Amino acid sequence: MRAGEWVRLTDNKGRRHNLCLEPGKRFFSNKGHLEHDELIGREEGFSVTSSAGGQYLVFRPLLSEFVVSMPRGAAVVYPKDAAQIVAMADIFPGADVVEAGVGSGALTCSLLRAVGPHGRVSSYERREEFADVARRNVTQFFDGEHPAWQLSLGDLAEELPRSGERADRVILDMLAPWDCVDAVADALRPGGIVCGYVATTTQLSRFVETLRAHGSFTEPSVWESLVRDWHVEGLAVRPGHKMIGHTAFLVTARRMAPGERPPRKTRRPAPGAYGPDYTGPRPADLPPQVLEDTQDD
């Protein structure tokens, strides 16, 4: 391990500390102190004892560990969701990816790892203070500027059409992703994927229905992931007391070729789905019977 690198110390109770190695400096805790010089130059994966007898495991932080402990400007995309986005949006080496809402840079790190040095991740962020935090975090994790990353200030709905960018994948982590659907449709290559990350059911409904009404995307897929840890000790095998429950809903849809529309759904919507209380976008190809039922309501 070299000076300037970040390492993670974990004590015997699972408490974690991240520090940047600097020659001549000390790390202090309620278990005494450690000299940074004792860590520099060693291979990761060892234990060290502090001046007061505290024991620590020393490793470089994993990406999943780094993003949940890094400084935040906005809420981070949790590792469980970042992994789903990389897999289900099929982020591949060399891909051109557009990201709207950089937040604190957590998802950006996963996207950059997935596209590699020959891909491109273009991130758009409306708030300068969030962009500054994300830039510091991404640069810290990759130990310098990543050659595949470009961060721009501005609204995706305005900046993406102006840039003339073409993309294989677009990831929307923002309050109103439905405002960007036209810009996304113009930028995505045929067969490309849009992926939305939304927190509430009202956001979910409006985004999905906007994609349907637009007509240039396949039927959206919607899901969420829940993670529960387990305690395993001899015959004592049971669910853990901690669980990462709902963090956000994920939505994906694929871009049709220009001028093409997906086949009409043959399954009728649930009764009342588009009734008088529904005020959002409506699919353009609702069967006539559904419209009649809606008017009767």
Ligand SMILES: C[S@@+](CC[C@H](N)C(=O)[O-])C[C@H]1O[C@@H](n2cnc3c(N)ncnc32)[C@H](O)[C@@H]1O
Given for the second form:
Amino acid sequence: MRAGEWVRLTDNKGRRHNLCLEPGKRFFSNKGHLEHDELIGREEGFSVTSSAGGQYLVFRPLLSEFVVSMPRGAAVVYPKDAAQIVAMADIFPGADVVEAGVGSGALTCSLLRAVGPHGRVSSYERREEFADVARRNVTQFFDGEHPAWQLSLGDLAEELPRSGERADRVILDMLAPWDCVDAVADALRPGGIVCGYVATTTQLSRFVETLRAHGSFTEPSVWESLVRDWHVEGLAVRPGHKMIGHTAFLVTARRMAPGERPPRKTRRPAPGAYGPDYTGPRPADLPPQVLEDTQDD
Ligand SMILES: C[S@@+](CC[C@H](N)C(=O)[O-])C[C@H]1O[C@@H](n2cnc3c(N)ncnc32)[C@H](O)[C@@H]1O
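Moving on from the form predicted alone, please list the structure of the form predicted together with the named molecule.
Let us now look at the entire complex, which starts with that chain.
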């Protein structure tokens, strides 16, 4: 490990500290201090003892560790969901991926890793202060600029058509992904995948109905992932007491070729899908403020 690199210290109670190694500096905790110089030049994966007897494991942070501890502008996509997005939206080496909004840049790091140096991740963010946070985080994680990354400031629905970009995959993590469906459909290559990450059921409903109504996507698939750790010690083998429960719902659909439509029966809700006596608004008709009152970016 060299000066300027980030390392993670974990004490024997599982408490974690991230630090950037600097010659001559000290790390302080309630267990005294450690000299950075003791860590610089060593290979990761060892334990050190501080001046007051605290023991720490020393490793470089994994991506999944980095994104949950890095500075945040907006809420981040958690590693459990980033893994689902990479797998189920089929992000492959060399792919052209468009992403919005970039938020804190957590998902961006996973996308860049998956496309590699010969792919492209084109990220859009409409708030400059979040774009700045993301730029710092992504640059820190990759220890410099990633050759496949391009970050643009602006609203995806307006900027993507202007850019003329074509994409194999488009990932939307934003309040109102339905506003971007036209732009996404125009940018996606036939067979390409749109993947939405939405926090609430009202957003989910509106996004899925908008994709269906657009007519150029296959029937959306919808799921969520719940991760539960297990405690395994002797005969005490049981689920952990805490878990990461709901974060967001995931939606994917594939772009049909130009002029092609998915089979009709998969495009519309079955008659009576809202119940025979239902006369209220359909999800796609809900006014935007109903959603904006309950959800922030
Ligand atoms: C929840 S955050 C994204 C977090 C990000 N995926 C991550 O893992 O760090 C949502 C972001 O989308 C941005 N946003 C919302 N609508 C947008 C749009 N139409 N175009 C571009 N950015 C948008 C917001 O400003 C916000 O920063």
